[in-house]
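First comes one chain, alone, set out as structure tokens in the form predicted on its own.
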Amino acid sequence: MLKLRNIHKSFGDLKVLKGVDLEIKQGEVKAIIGPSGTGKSTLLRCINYLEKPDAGEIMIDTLELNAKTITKQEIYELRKSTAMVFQNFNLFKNKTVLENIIESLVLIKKMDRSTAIEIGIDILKKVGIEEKKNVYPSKLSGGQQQRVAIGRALAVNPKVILFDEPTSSLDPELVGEVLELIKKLAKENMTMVIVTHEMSFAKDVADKIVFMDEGKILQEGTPEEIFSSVTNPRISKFISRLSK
């Protein structure tokens, strides 16, 4: 469904991604783990061209994009199929919860406002925050803001949702509500790619786990293969350090 082939990305002389290949099947949840600064978030941002890869190909269903020849129209088509949930929420501070949800439906999908509001209310029910529909983001907890951000991603009916450290900006007591919502989406066969430092969550929710190190995928496998049966010393060291 979604394939990455030989993705490269540098910032100046710093090579961040060094030929990444990755495939995500429809309905699959992949968690990307690994040390900080190893390119996980950059890879996610390259998938929907918030960062432009220097080289490589991205394929989603019948759409095939080459970093060397990609057009603005192709980027637009790619972004219609993907949605991003950021660690810092990125909500419109001057818009209510409901307005944040329906913004893309009205402006991008050209939906009439009444229909967009109906869809928006349904989504707010789904993410468990309907009672806050007329509240501004500044009046919400971090967990509530992230649930709004997930609702906004769901609104465009994407083929894939990309999560970039969705709990890293939350107080510890608020992490659970966001993780439970993502687990709920996983049970509904939502295709998701999740960059996370929450190892127990990755183990619990992911079909496959990808371990990245120094801009490359070092290993991919089931949670059992990565956490319990791993033979790679680099991964073993990383996991054992986190579990201490």
The other form holds:
Amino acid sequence: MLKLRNIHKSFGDLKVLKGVDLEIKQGEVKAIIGPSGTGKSTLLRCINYLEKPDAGEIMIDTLELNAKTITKQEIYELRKSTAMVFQNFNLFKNKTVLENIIESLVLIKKMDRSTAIEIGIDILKKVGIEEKKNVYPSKLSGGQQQRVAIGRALAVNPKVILFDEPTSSLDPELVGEVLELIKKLAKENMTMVIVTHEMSFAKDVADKIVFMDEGKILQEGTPEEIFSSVTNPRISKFISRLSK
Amino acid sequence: MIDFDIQFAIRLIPLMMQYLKVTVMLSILTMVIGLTIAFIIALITDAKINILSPLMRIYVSFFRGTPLLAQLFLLYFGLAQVFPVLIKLSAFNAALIVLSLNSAAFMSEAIRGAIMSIDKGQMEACLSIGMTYWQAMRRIILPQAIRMAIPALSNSFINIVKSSSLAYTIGVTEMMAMAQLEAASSYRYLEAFVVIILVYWLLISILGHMQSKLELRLNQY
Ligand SMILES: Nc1ncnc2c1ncn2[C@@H]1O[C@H](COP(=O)(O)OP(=O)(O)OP(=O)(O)O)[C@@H](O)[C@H]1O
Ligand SMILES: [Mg+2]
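Having seen the form predicted on its own, can you show the form predicted in complex with its partner chain?
To see the whole picture, the full complex is given below, headed by that same chain.
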């Protein structure tokens, strides 16, 4: 469903992605793990063109986009079929919870406001925060903000949701509610790519785990393959350090 | 004992109020035109549009880097020698043009600074759900930036009100011109200028009060 082929990205002289291939099937949950500075965030950001890859192809259903020839229109198409959940939530500060959800419905999908509100309320129920619908983000806890951000991503009705360390800036006691919600989406067969440092969560929720190192995918496999029968010394070092 | 003719001062007040209209009108028109230009400059600069963006930098540098009075004289007396159409320009309109262009340079900097102070994540979130750059600006970035810019823009407006007094140097009959005239004809300089200073002070205090009200209203999020 989503296919990346030979994605390259540099920042100046720094080569961050050195030819990444990745395939995500409909309904699949893929976790991306790996050392800091390896290019995990950059890869996610390339998938919805917050960063423009220098070379490579992104295929999503029938859309085939080559970094060398991509047009503005194609970028908008790509962004309508992907959604991003950020580490720092990035909720629209000047919009209430409900307005955050329905912004894309009204502005991008051109729905009339009452239909959008109906859908918005349904989404808020799903992420369990309907009672806060008229509150501004600054009045919410981090966990609540991230659940709204997930709701905002759902409103795009994307083919895939990209999560960049969705719990890394949360207080420990708030991590659980967000992970639970992501697990719930996984059960509903939402296609997701999740960059995370939460190893037990990755093991729990992911169908496949991708280990990235120095701008490349070093290994991909089921959680069992990655965590138990570790063959690569770099991976086993990374995992043993994290589980300490 | 200082010789201060209170009766004379009080008689001046209604006269001042009459010409306050000119000051207020000049200031409000300047604010409206200046703010419009300021937004255009800030957006062009922030969007890094080819050729236009560097031109805007030069514009801002010129108007911030030279005295307002010199700009006023340049347009009204200097350029009128080169461009005969400008001779028909009234003193009021000349003052309005120069004050607007000048204040736009300062206000565009305030707006640009406010836009830059908005967390980059806000724009990224907009783009990630499929908004265009301009949709993001209009719906999310500018509303937040305007709130940030209110104190600086209020300051600009206060400066406009005060700077509008310079218009009297090219012959606009506003409050300052009136005070000057009354002072000269009666030799009551102290009274005339005390009254005008108090009127300005009162006017700007009212503006400050309106600013606090506005900030309070915008502070909902
Ligand atoms: N906009 C940018 N400009 C310059 N360098 C960048 C930029 N974004 C990322 N980098 C660099 O690219 C490299 C990869 O960054 P990236 O954020 O993708 O790593 P990561 O795997 O997500 O790391 P972490 O686990 O710490 O989040 C880093 O060296 C980073 O400093
Ligand atoms: Mg990262």
